[in-house]
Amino acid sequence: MKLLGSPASPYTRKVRVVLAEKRIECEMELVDVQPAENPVNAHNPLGKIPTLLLDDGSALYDSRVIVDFLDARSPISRLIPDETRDRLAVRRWEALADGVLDAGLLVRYESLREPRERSQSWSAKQVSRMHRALAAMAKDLESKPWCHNDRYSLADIAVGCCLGWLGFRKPGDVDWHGEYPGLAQHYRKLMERSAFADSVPEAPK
C-alpha cells in the first residue's frame, strides 16, 4: 500500500496515527495538492489528500474511509468499536474534530486571500463554529481518560490531530491550551504516544 499524503495535513496525520497503532507498513509518498493538475488526481478525482493506493491498484480516499478499512484490516490495538452505540460515539467524536478542522481550513485558506477579498464575518462565524465544538470537547471530555469509555480508541485519535494543527496552523488565534485545559492535557498525554509524537508536523514557516 501507498499513502498519498503531507506531514502538514491533519487528516494524513490521522491515517499515520492509525497505522502506527495498528502497526501496518506503508509507504508514504509527499505530493502537492496546490496545483489544479497533481498526482493525485489520476487516483483520486475530488484531488484532495490523503488518498490511499492498494494492492490491487484500487484508491481509498476521505480519511474516515481508510482508518475503517485500516481498523478492519488487522486484530491488532482495534480502534473502532463493534458495538453500534459505542462505535457511533466514537464516530460521532471524529466528526466533531474534523469538523473543527473544516473550519479551520477555511479560516486558514481565507486569510491567505487578498485583504481586499477577505471576509472578516465569514471568519468570525468559522472561528464560532471551531469555539463551539472544542467547548463540547472540553464537556464531554471532562476528567475521563479518554474521550469514549476507559478505552484509547478513533475518537482520541482525532482529537488529537485536531488539537495539533490549531497548535501548527493557529486559526483565527484559537487559544485551545489557554481556553480549554482539559483538552490541553489530554492532547499531553496522547503525546506520549510514538504514535503521536512521531508524527508532529514540522513548525510552519
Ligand code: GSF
Second form
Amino acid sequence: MKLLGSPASPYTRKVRVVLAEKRIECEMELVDVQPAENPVNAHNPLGKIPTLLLDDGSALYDSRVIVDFLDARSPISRLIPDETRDRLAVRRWEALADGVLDAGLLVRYESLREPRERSQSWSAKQVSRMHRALAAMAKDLESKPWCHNDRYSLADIAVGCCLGWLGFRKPGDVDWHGEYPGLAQHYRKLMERSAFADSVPEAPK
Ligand code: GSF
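Could you output the structure for the form predicted in complex with this ligand, given that the previous block was the form predicted alone?
In what comes next, the whole complex appears, and the chain from above leads the way.
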C-alpha cells in the first residue's frame, strides 16, 4: 500500500492518524496536486489527495472511504463503531469537521487569487459557515471527554485534523483557540497522542 499525500493536507493527516492508531505500516509519497496535470490523476480522476494505492493496483479515495477501509482492515483500535446509531453519530462529526475544512480551503484558495478577482461575500459566507460549525462542535463537546460517548473515535480524529489545519493556515483569521476554549482544550488532549503529535501539518519542502 502507498499513500499519496502531503504534510500540509488535513485530509491526508486524518488518514495518517488512523494508520498510526491502527499500527498499519504504509509508505507515504509526497505529491503536489496544485498543477492541473499531476501524478495523482492517473489513480484518482479527481486529482486529489489523499489517495491510497492498494497492492492489487487499485486506488481508494477520498479520506472517508480510506479510513473506512483501514478501520475494517485491522481489529486494533476500532475507530468507527459497528452499531448503526453510533456509527452515524461518529460519521456526522466527521462530516462536520470535513465541512469546516472544505469551507476553510475555499477561503484559502480565494485569498490566493488576484485581489481584484476575490469575492468578499463568498469568503464571508464560508467563514460564517466555519463559525457555526465550530460553535456546534464546542457545544456538543461541552463537558464530554470525547466527541462521541466516552471513547476516542474517528470523530475526535476528524475534529483534531480540522482544528490543526485551521491553526496552521488560519483561513479567514478564524481564532478557534481564543473563541472556543473547549475546542482548544480538546486539541491539546489529542496532541498528547503520538499519532497526532507526529503528524502536525507543515508546508511541503
Ligand atoms: C477532500 C480532498 C481534498 O480536497 C477528502 O479526501 O476527504 N473530500 C476529500 N484534498 C486537497 C488537498 S488538501 O487541502 O487536503 C486536494 O487534493 N486539492 C487539490 C485540488 O485541486 O482541489
